[in-house]
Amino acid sequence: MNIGIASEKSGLPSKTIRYYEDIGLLRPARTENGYRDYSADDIHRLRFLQRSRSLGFSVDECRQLLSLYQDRDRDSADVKAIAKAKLVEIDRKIAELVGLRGLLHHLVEHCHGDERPDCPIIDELAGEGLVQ
């Protein structure tokens, strides 16, 4: 099939398609003429490649666990200890989002939103802010 159909099937964008073609995450088969010729675990791969990625996977783990996929004696506490480290980044960028947000609602709450000048929102942007 072609990129367009693979496309529609995996739904991933052409454009992507080609770029995980580029990174040698997959190699399509290529017709006479040269055009790329996707078959159905193509698609699977693409699909793989897809859910991974929505969960937060770099490319560089992306390929890790497509390897361990495609390995049929691979162990499991491979995949497990990505999913593991993903999972501690995942938790670091959450509490580090709570943080921000903390220290944004903080310097909403003391702005007065009027028409005096001072602010620490701005206060604390140019660095001079004591936020508490």
The other form holds:
Number of protein chains: 2
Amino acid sequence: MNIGIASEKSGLPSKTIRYYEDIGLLRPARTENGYRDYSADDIHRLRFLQRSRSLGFSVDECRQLLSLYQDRDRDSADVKAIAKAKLVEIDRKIAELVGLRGLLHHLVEHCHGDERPDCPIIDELAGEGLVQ
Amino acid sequence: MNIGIASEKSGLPSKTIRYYEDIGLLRPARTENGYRDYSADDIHRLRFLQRSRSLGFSVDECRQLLSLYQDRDRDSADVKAIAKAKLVEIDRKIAELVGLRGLLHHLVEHCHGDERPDCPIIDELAGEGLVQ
DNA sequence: GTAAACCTTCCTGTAGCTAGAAGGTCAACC
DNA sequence: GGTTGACCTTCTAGCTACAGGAAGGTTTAC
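Would you mind giving the form predicted together with the DNA, to go alongside the form predicted on its own above?
Complete assembly follows, chain above in first position.
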């Protein structure tokens, strides 16, 4: 299977697939003419990568997950640990964004938004606003 | 004022301050010996940058905000527009993370997390789980 | 005099790709 | 047989927003 088909089937751009090969995530066979030749198993791995990346795992975490995926003797505990750590991180990010959203929303609400130069947003950024 | 002091007063690492100069965000004076020499106004600008960056504005947005900050004739509408766009973006990110969190949480809950190889997280990533 | 603590510039590396150049290959059509 | 277009290859460079470190100059304190 050429890379174009592999791209279609996995949902990953060809460029990304080549990049994943560069960094050693998978090594497809090559045909006589030097083209990459993807097996059905390779496609599974690519889809696995696509899904785990879209779930917010870093490429390095994906590397771990992929090796667990391919390891018939894996412990589910290993996988759960990675997923739980990621969950904590996501919670932290959400909390941070929600805080940020609150502050920004407050500022937008109090900005009259006309042609006058007074602006509480700028004042806040300059350290002169109500919110320290 | 040397860069070390400017760093302390602004809360930005020296490396970052030099970087901001590289990309043209501010141009401090230089003393005879070639050292950067920061004025009180420069410190205000640096603090402004530190605050707007920590509020999630990109460096390019900060560049716009900074020029509005320094523009005595600015319209508050311009500032509000940037802030509102950023708010929409933050909302989108939060929604995405919340969805992701739900999925991951579901998977973690259903993984027994022991030494057995069965793992619904891996199954999901492989495309064999309940969730498409 | 010298050692520590600054400062300078410049180069490299990070994550996770994306864009583009220069060129080889393959299938279809005239 | 020639040509066109869609593939494929490798290589290089660029993106964001810095951080780390090398090599060397300056200032301050003892």
